[in-house]
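The chain below stands alone and is given in structure tokens; this is the form predicted on its own.
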Amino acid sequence: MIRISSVSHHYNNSVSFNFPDWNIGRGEQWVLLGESGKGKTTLLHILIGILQPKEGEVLILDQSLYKLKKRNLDKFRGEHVGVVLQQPHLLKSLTVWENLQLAQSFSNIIDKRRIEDVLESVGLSEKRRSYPQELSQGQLQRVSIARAVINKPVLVVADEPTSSLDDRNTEKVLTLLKRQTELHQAALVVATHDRRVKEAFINQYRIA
């Protein structure tokens, strides 16, 4: 469903990377593995369609990301890929609702049920109509995932989702994870340092 094969990307010629052959099949849950410096958030970028190889190919569903047109890419995007960020990014001139609802506009579509639903799912249905300030770290990485699955992605990728978490928030949130991804049979795809997060998958993607 999705792979990436022979990509490589180079910084003005002097920082180069070399990645791993890699194919993620439907539903799977995997980790990306590496030091500082080896290329993690890079190949992220790569996998996600917002930076360019400057060698090889990534495809999702059969679809070559970096054959389409900008335009195109970024609505395919907004269709397929779900991202969650250390930091949420939440606009915070936005409500809850008003956040996920921007979300589901980058694939031309508004369903309100589907919003109910997904706040549901992560225990925040009563935060609806709460601005981003309003909420704990844990509930803003709650909202997080819940917009990147509000338009029921194939994948799901997130960078450094519990590095600000303590113990019992870092739990939470890879439960959740887990468990939305797997209500769409999405592939999920985590880097990180964190060896808590480390522990809680089988399928590792690993940078030397």
Second form
Amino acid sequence: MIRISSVSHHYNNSVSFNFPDWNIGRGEQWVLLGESGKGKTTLLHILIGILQPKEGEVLILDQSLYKLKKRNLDKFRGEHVGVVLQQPHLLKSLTVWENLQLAQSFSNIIDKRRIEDVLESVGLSEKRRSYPQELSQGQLQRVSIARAVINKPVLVVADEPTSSLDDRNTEKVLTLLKRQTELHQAALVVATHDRRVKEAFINQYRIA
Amino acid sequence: MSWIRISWKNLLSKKMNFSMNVLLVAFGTSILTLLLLSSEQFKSKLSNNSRNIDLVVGAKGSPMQLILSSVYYVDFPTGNIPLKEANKLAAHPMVERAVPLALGDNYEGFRMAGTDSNFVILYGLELKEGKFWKAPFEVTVGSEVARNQGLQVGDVIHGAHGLSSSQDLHAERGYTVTGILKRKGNVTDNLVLTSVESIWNMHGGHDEEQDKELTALLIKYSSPMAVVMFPRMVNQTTAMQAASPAFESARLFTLTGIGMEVLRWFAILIMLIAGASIFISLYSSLQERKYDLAVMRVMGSSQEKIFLIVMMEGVLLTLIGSLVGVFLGHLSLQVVSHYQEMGQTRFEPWIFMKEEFLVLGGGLCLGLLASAIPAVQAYRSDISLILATH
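What would you give as the form predicted in complex with the partner chain, now that the form predicted on its own is on the page?
Next comes the full complex, this chain leading.
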């Protein structure tokens, strides 16, 4: 379903990254491991279609990402890829509900029921009218996960989602990520160097 | 969720910044609107009041003063002219119509004009009720005079000597209101019309024909040739002066136009400052929001949408500011017209002109210009780099 083949990238006057080929099946859950500076974030950005590799190909649902026109690539990403960032960044001028609605709107979806369901499943129904600044760090990360799965993507990518969380919240966030992706048979890729996360995944992709 | 709503919510999240920018734009736009309305109405009132009057003949002095006093009723007359001399001019073959004017009294700040039925023809006056003055000490009052003083047909009023003060009252003899004029939107709305004889009788000492005087004669030519010959003839062969309302009005507008031009540039300067302020606030907020915009791109927003969101913020700011400014411009004119002297034709504050769309359009262009650079920068931003370095 998702394939990375012969992908390499380099920044100007910098070291180059060569990434091993990688096949991710529907509903599979992977952890992406590697030390700092080895290209974890670069590979994630390539995988979600925001950084075109110098060489190689990324296929999602048999669609070669970088053969799409820019506009179509944006639309494809909105529809099929969900992203959870290290800092659960929400738009401060919008409520929790509107942040989720915004993610839908970029894919031309209007589905209030879906927003209600997802908010319920992450346990934040009562916070729908709250603004991000009124939420705790753990709640923000839950909204961020809800936003990543709102459009029922085939791939959810999380970049260091637990780096700022304690053990209890780390476990909660991982459980939530796994459960939410399982619900729609979405593949999950979590990039981390957090040992607590590493132990929670069977499938490991390592960048040397 | 539409990109307009996203822009709107973002603007509202910084209320102080939003209010200051709207106020700046509104301030500039309101001055421009006020200038536009007042100068256009001023110009139109000048031409409306002097329509059908080719020449004014009065006592020697300043020609502009003669026009201001005898056509616009805003200045003191230059003096009087002998009736005998005026009659000679009125009978001249180049004159189609000559309207006598005898000024000098007022009623509660409204000027009284002694004249004859030619005045009615000159301004195309119509009665709302009653009849026109005929006998001495009968008056027909303008619509604004009647409204302001609550006059009815049959009321008796007392004039006062002078053009605005009520102190030197002619208490010995009153005028009977015989009619009220329909509103014309010119100086006649603010006049009290009576016969020339009434003015003479009120002031006495005009029993002999050679003692009788007029303030001015409003003349309409019978032939285009008179434009050149008649004023020269009056100025060179009589002790009177001839002044052209068209020429003096144009001169007056040029003189007042200098002040208006200065104000116009002042307003444009404020608009430019508003534009710079919007640019700075959008640009600095872009630095704060670049991660927001990158996150939106990750969620599937196209570059074009990001561009439009930033552009729309500038456009919304200036559109709201311009609309508020246009409203404030009208409101300011309402205040100005409230404090205008009673005897003059007032500005109409709630008349809307199509040129106001130009003011709104100018405001929108300012918004587009101010937000263009931040929007292009947002469009071009490298989201991978922003996310990696945040």
